[in-house]
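What follows is a single chain, given as structure tokens, in the form predicted alone.
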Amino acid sequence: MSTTRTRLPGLISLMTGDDKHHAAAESTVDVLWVLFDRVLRVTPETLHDPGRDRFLLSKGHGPMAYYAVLAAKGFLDEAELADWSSVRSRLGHHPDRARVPGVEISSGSLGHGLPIALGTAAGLRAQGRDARVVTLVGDAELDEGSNHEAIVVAGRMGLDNLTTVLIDNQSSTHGWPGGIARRFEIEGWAVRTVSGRDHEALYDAFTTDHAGRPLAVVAVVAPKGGH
């Protein structure tokens, strides 16, 4: 674990006043760090490069870990974190793409990240760009019908530049017969299921070849309300 990664809990702790969504932030921090530290080809200097990789946070409620990682990687000034969600701050309880550097979509209304990522990945492929699109969703979001449609279409199109990360904290109301991984496998996705806390396993899952198929990484964390 890098020295900078060890600073993330302290950065997250600067953002108070949203205890309801603290667990949502805590469940994503390791996935976010591995992506921005080792996987995604995007930096503060390449924010507007058409060939950059894109990260789309569909799980946009409780974005404290997201802001902390963006600050640690230089997209944001760390001094902004303590003032988050005030009338003076550009860091809201839901991320705003028009105000926050590094944020690709405004999110928080669940169920939209994967469909948007699908369209983005298809557009980049049509343009001949070698860019990856990664979206992070929660397991409960799979209850949204728009996600089911996107899963089917992405599999049929063979969008291997699309990756979906599922944070599995067992909060889904309906679930899926055979588990979350099966939901994607049956539609032709490559699927990896790993611990959402194991950085090496996450990195291996993100970088394993999946030519011709979109990739779903199921990142398992403690059940919601657990420890």
Second form
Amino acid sequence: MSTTRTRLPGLISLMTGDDKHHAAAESTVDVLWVLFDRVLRVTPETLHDPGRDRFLLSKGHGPMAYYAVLAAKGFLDEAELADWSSVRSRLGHHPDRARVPGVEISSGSLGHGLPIALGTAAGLRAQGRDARVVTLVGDAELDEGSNHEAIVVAGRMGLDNLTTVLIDNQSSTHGWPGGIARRFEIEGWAVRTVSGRDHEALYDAFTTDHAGRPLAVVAVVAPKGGH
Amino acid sequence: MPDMREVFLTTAEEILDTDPDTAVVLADISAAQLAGAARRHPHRVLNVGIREQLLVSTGAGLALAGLRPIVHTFSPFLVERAFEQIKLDLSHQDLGAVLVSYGASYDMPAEGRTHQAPGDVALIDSLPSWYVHVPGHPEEARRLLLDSVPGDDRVYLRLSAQQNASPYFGVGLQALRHGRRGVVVAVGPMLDRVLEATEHLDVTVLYTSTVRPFDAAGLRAAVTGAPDVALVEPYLRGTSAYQASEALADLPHRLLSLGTLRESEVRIYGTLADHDLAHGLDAGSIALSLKEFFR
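Now that we've seen the form predicted alone, could you pull up the form predicted together with the partner chain?
To see the whole picture, the full complex is given below, headed by that same chain.
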């Protein structure tokens, strides 16, 4: 089984039926690949290991890139992808943790992943585990107030086992004056802003030293519809 | 004697001290009382401030990490303010937690409507597979909390300022009085006033502190002939009517539901007794309703 990034567009097109892909499918693909290929300590063999790293997809819509990466990494059989969203399939337009191996949370409604991730990171810390919790949110999703509750408290708790990667395609309705990074910085997070397409820059950002502070990686991609 | 909330807080502290797999999540309410426990267990007593969405989600995340969370604040903020978090982050994720509310339907009457939650059990009841405990005595509250911590069930423990004179620890619907004319089900703090109201009625009185799952078999066993059943619940009138109707579906039966009013908000302050009267839940009003129903 090849596990190169170049296979992903083909896997995504099994679901979209479109080699150019949809923005929602595609804005996350490089971030997901870098995480599952190089950062997260979780495999199909360790997906029930209590010491595994956790990835919580908060932005649950447009999960095609997620399913493609899970298939490329062996959590799913890629033969399942073409049938996605049918009544026979366990792969829906929003992922279901009870059905899809490797999916830590069921998501779709916005603003749940980061608050749950905070609790998971706190729980792993209370147990003395060194596992890492990474959650992916969108910049428009950041509009949900529940995220702001979590940003404040994670900063005060100094949850350095928590990482939020924020896909910034500038789709927030009212925007974030001063930039999204400021919202995290002011609450005590370590923050890196990088291109959401640059694998080396993403890897470097995810492995930034951030002792005593949670880490936010702002991954900038082209604006929605701007391909 | 300490009330249900005080007993809960001391019991929660004992649980934290003895079980390293437990955690308590707070949103400022009761944080001062648990300050000592928070000093001893800084990573297992989490006060998120006045953030109820995060309160519930944090509990879900702790469960995802393998801990057993006890999540506590006043009933309107715990169940109503963050209901989607309860629905998605606990139920839909299939994660367990022990949600413990204080305030019941109108335990802080002078605070007004903002601090009342008569619809809390009905809301939880819209979700599958929850245990709902409505203790009628502080000792029942303690026992139900201790029983709820092992495992990973979803539990709602509804604490109240109102209580009965004695605890009852049995499981399901327990018969405390036997009669021939019909059955009255008293939930939690409604028991003593139901016993008073039925003193001169020839009816069976069943008591329970656990309304979900509902003891359909117990109700079924208690009825005789063409059954007349009255439910007396300390929250929204008719919350358990569906359960009772299902239990008696194949029998011609009559059902009376007593509880807090549905037709209007009770916009008064005053005392617990004032609200009991306004909702028809004092012993005298219950007696009148039951006499009319069982005549």
